[in-house]
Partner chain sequence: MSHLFEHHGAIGAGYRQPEPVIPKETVIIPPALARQKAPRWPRISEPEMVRHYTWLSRRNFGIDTGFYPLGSCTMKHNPRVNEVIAQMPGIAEMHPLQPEHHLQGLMAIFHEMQDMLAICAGMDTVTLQPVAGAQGEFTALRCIQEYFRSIGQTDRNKVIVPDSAHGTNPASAALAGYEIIEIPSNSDGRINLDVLRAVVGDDTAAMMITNPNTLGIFEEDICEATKIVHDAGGQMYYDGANFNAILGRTNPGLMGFDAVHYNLHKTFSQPHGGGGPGCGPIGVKSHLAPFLPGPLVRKRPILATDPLTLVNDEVWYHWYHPEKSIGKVQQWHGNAGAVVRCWAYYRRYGYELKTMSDHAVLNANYLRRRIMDEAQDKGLAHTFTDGVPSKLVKHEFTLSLAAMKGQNGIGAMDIAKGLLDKGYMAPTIYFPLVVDECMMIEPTETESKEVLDEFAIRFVEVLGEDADVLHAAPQTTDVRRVDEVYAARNLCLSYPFDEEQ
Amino acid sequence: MVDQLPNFGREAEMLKTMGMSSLDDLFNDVPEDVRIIEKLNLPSPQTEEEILADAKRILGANVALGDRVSFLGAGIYKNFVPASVMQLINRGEFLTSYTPYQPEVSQGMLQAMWEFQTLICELVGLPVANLSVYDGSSAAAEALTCAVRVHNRKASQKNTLYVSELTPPDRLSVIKNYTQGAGITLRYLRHLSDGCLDMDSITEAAGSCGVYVEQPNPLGILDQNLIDVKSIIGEDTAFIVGVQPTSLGVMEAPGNYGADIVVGEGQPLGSPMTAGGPIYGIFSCSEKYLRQMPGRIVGKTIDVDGNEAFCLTLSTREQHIRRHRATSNLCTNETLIALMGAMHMALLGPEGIRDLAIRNMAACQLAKTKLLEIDTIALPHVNSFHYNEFIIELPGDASDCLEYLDKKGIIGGFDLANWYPDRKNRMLITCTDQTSAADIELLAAHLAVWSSTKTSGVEA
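For the form predicted on its own, could you give the structure of just this one chain?
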C-alpha cells in the first residue's frame, strides 16, 4: 500500500540514504498480518457542512452517562463536582498556562500548585506531596521504584517488592512495566476469604524494599489489618498505601497509621469520568523519601525583595535537567486536572469532604441492605466494612446479567472476570453520592427478576 503513495520530491533519495528501496522496507518491523494491504475504504472528500453533519450523526449514537442509572466504578467514579470548578479551570490563567519555569511571571499558577500539594498533605497525613503524576497506576509504580532507591541498600530481600494480589491487572501491568527492566522482583501479598490481608504474608514481606496495598481494596473492603502493617515490616521497608481520596473524609489518614508513601487516583476529586481520562495521580510521602520522589514540587520561598514567593524546587529530579540521573521520566503531567482537584477540595472544605464520604458510604450500605433481600444473590463479604463498592455473587455469569441490565436501561456493575477470570459470576457494584434510593430500588428489582430466571430456568 505504501509503495503506491506519490513520490514527494526527495523520497527516493532519502530511502536510498537509509539503504532502503521502498517505503515498505521502512515499515518491515510491523508484522505482515497486521498491515493493511488493500485500499482504505474511505469516503470521498466532504465539505465542512457535510463533515459536521456526519459528526453529529455519529456522536448522536452515544449514550451519555448522566442519561442512565449506573453502578459502574472499579477505579473511576461519578461524584458531583461543583459547577464553579469548571468555571474556574476554564479561565485563561489556568487553561493556557505552560510549565512555570519562570517563576517571576508565574506566581499565580505556582501558588495554585502549592495549594494543591498542601491540600493533599492534609488529606493523607504526610508532610510532602508532589504536583501529581499521570494517574493512580503510574503513582503506584513510581512509589514502588522510589522505595527500591531508598531501601535497597539495607533490605535483606534486595530488589524485592510485595504488592497485593488483588491489585487490578491494569495497574499491575503498569507496575510490571516500571519494574521489569530494573531487575526488580515482584511478589504478592495474600488475602483471606474475607478479602482482608493475610498478615502472615506481611510478615514474609518484612525486609523487602516495600509493600503496596490499597485502602479500600479493589473489592471495596476497608481493611482494618492495615493499622498493624508498619509495625510488622519495620522502618527499612516502605509501607505504600493506595487510596480512594474521597474516603479520607471519614477514614483515618494513612500517614497516621504508618504509611510512608500514599498514592491514589485523584479523579474522584474534581474531575468528571471523561471516559477514563484525563485523570491525575496523587503522590505524597514522608521526608525520608523527598529526594527520591518523582515529579514536580512547588516550594515557598522569599524573593529578592523579601516577599513570599513560589517556585519549582529540587528540579534535578526531572529528565529535562539531568536525564541520566533523573528519579523518573515524568515531565509534563496532569497539572490542570490536579488543580481541578484542588478547587474541589477548597470549595468543600473539611466538612464538605466528610459529607461527601458519608454520602458515598450511605449509598453503598443502602445498596448492600437492599440486595441482601434477594434470596438468589449472595454477598461474599457481607460482614466487612465497605466504601463505595462491594461484590455480589450471581446465579449465572455476570456478563449475561450486565447484558440484561443494559436492555433495561441500566449500566450495571463491573464484571469481576475482567480482573480475575475465575470469578465469572461476581459483579462489583459501585454507589456514589450520585446514586439515589430510587436507582438502588430499580437495580434490585431487575436483579431479582434476572436471578430468578437463572434459578428457575425460565427466560426473563
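What's the form predicted in complex with the partner chain like, now that we've got the form predicted on its own?
Below: the lone chain, stripped of partners and molecules.
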C-alpha cells in the first residue's frame, strides 16, 4: 500500500498548507449520518510478493485450456498470439494512456487505430470501421439498432429485425437487451436441414430494417446461400454478417457479396481467450451507416502546419456530445485489445491470414474425416463446408461423453444441449490452427471407445 502512495507519511505537511490538521477535515462535507467510522471489512494489505504467490496458487487451480487437448470453441477460439504482440502492448505509453482526446500527444494510438480500421476494412470488404466495440455480441446488437435508425423510415416492416434462429442463446440475450428499449420486434430466420439459410425466410425479411446471420454460422457451416441474400432483401434492409475474422483469409469478404455491416468477435486475431474478456468486437459498415454507427472513429487530418496528423472524428454521434440522442452509450471500448489485433494482422500479412485460415480449415476437415470413420457417431451436416467446427451426433448424452473425455485429459467440445435443451446427444467439435493431427487421433480413439460402450450397453 505504502509503495503506491508517494505522499504517505507527509499528510500533515500537506494538510498544513490548507490550514487543516487531520485527513478527517477533508471529509467534513460528508453528512455525519452517512459517515463510516469503523474499518472496512476487508483483509489486511498485502505485499506484491504475497499477492503474486496467492495469484499463482488460486489461478493455478484452474485447468488452463492451453494445457489440454481441447475441442472447445463455440465462439471463443484457442489461437496463438506472437510474442512480439504480447511484449509491445505492455509498453506503458499504450497501456496507461486514455482515450486520445488531446491528439497532439496521442498520435501513436490514433495512428495505430486508424491502421486497425484499415486492416479491418480490407479484411471484410467495407469502407468504414470503428476502433472496436466490447465484443462480438454487443457488436451484433449495435449493428441491429444501427440498422433500425437507418432504415426504419422506409421499412414496410417497421421496427422489425430478423435474426438467425441459430444465434447462440447468450448472444441473442445480449441482442434482446439492446433492442428491447427501442420497441424493436425480433423475428427469426429459419435454417434448412443442411444447416444453411432457408431463403424463403429471407424473402419474408424483405421490408424489415435488417437481417443478422453469421458466417460461418454457429454450427460451423459456411453457407453459400448468403451470396443471394442482398439481392432478395434489397437496398432498404441492412444485411448484417457476423464473422469469425480468421476465416476471411480464404472466404470471400462479406462486403463483396452485399453485406452492409460486418461484425464479429475479434478475439482469434491477436487476443488470448482470457475466459471471454477482455476481447474486442469488430464493427464495420458501408458509408450509408457511417453517421448512425456506434463507437469511436479515427480520421486522418492535418495540423496547423499542414503536416499529416490523426484525431477522433465524427464525435457528434457520441454520448459525450449528443448525450441521450447519441447513437450508442459506448465510451470505454477495447482499444488495447484491438491494438493486439492490429499487430497480429500486420505480422500475418495477406498470405499469413490465408495460411492461418487454411490451418483452421485443414484441422476441421481432418477431424471430420477421422470422426466419420467411427460407426457409432454420425455427422449430420457431413456434406456441408465447415470452418472451425461441426456437429457430431452421439449414441448417448453429450454431457456423459464430455465427462468421460475430461477424465482422459481431453476437453471434448461443447454440449449443444446448452443451446438447444432437447438435443442431448449433440456435440460441437471445434478445431483451430492450434489443433494437431495427434490431438484429433486422440479424440477419435476415445470417442470410439466411449461410443462403443454406449451402443453395446457395456459401461467403460
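Positions refer to the first chain, counted from 1. Each form is matched to the other, and the largest set of C-alpha atoms that superpose within 1.5 Å is called the rigid core. None of these values were measured; they are calculated from a predicted model.
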Discussion item. Following rigid core alignment, is the displacement of the residue 411 C-alpha between the two forms equal to or greater than 2 angstroms?
Written reply: no
